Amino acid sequence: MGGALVKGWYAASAQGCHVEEDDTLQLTVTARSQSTLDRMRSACPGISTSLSNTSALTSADVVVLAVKPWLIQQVIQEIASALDARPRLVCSVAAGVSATNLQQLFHQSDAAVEHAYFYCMPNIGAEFQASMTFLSPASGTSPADLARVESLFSLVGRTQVVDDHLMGPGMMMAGCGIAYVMRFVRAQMEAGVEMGFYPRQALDIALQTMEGATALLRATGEHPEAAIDRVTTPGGVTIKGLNELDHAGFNSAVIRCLKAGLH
């Protein structure tokens, strides 16, 4: 996820996008191994990299902790004192590590400065500036700080600011959901092959069909069922296919799929 964000922000910077007016986006990436940093520099030429988390923080205004959840405490213990020069915006991209958790962990590490804390949940579409990112700030966060973090993540897609209890459902719908959408694309592709298309043709058809459906719903604001009625005629082939989905429990399967990770 960290790599996807870096590549998306790098692309946004190359396009001349700014977090705020005249606020140039400057990225510094850290990692445990030089080989990881070499790969990032190859993908994003000119980017700043470092093997030291603390040295990378010197001029940072926003710190994004894109590590596995079980590493978050270790990283915070390492960087807490280095951040104390001035207040920063600190974002957790670690699943399940909320803004409140961040705040508590920094306090346990004897942080001398109160930072602004955020729980941010993007998806891998960030690499192509097509993420759906959910943001949940710690209580007491200023509107200006929230606006800046929202602007930053808007560079890699769309954002929604939600209450903390909706971060899990958001992750299932968008973070995990991107895999479920791909599974539907794969099924549509396999059906296309069975009906006579070559695999690459079938994939292109499936992807373009999904783009068309998305474009229609965004442009019109219609409920999906109203849009379905546009292409469903009495006695036609579309209703036959829709009824097969219903017979197979399609809606129920999707709902159960999205709720599965909440238990």
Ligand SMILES: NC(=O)c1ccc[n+]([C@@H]2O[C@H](COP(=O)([O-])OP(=O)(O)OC[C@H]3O[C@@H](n4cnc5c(N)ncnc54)[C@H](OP(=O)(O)O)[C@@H]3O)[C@@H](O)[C@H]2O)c1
Given for the second form:
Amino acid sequence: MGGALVKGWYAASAQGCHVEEDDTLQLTVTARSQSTLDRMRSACPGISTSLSNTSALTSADVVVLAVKPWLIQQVIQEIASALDARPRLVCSVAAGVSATNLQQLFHQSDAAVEHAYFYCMPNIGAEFQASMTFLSPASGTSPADLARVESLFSLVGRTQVVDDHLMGPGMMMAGCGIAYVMRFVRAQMEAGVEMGFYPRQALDIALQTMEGATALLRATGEHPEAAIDRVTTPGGVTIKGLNELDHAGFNSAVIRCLKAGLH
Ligand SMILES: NC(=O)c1ccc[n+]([C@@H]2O[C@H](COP(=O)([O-])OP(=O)(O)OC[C@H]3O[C@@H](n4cnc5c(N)ncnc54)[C@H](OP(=O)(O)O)[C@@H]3O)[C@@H](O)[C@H]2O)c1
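In place of the form predicted alone, output the structure of the form predicted together with the ligand.
Full assembly next; the chain just shown is listed first.
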């Protein structure tokens, strides 16, 4: 996930995008292994990399933690004192680690400075600047700090600021949602191949159809059912397919799928 974000921010930077006016993006990536850093440098030529978290963040205004959730505490213990010179924006993408958890972990690490903490939940669309990112700040976060983090994540897609209790549902809809959309695309392809298209053609048709549907809803702001009415001729073929979806329990399957990870 960290790599996807870096690639998205790198692309935004190459496009001349700024977090705020005159606030250019300077990225430093850390990892445990040199091979990961070498991969990042070849994907993003000119980027700074380091095997040392503490030296990487001395000049950083924003720190993004993108390790597995069970490593967050260890990394915070490692970096807390190195961040003591001034307050920073600390963003974690670790699933289930709330902004309040982050704050507590910094306090437990005897951090001498109060930072601004954010639980951020992007998806891998970030690499292509098409993430859906949910942001949940710790209570008491200043509007200016929140605006800066929103601006940062807006460089790699769309953002929504939500209450902490919506981070899990957001992750199911947008993070895991990417996998569910892939399954829909696969199903469309399989039908297309059965009806006579080559897989490449079927993939192109499925993706372009999805882009058309997305463009329509974004441009009109319509409810999907209103858009469906537009393409559904009474007694025509579209309604036959729609009713087949209903008979097969499509709606219910999608709802159950999106809620499954919350139990
Ligand atoms: N995957 C998703 O779609 C997604 C979406 C939203 C949020 N997340 C969250 O993103 C986090 C990372 O998930 P992932 O799937 O990207 O994991 P991952 O593939 O294992 O990547 C973790 C990265 O962290 C590096 N790392 C590990 N320990 C480190 C340390 N002590 N200091 C510096 N870097 C360290 C690793 O470096 P090496 O490569 O050198 O080992 C690796 O590059 C998780 O907390 C997850 O909940 C993931």
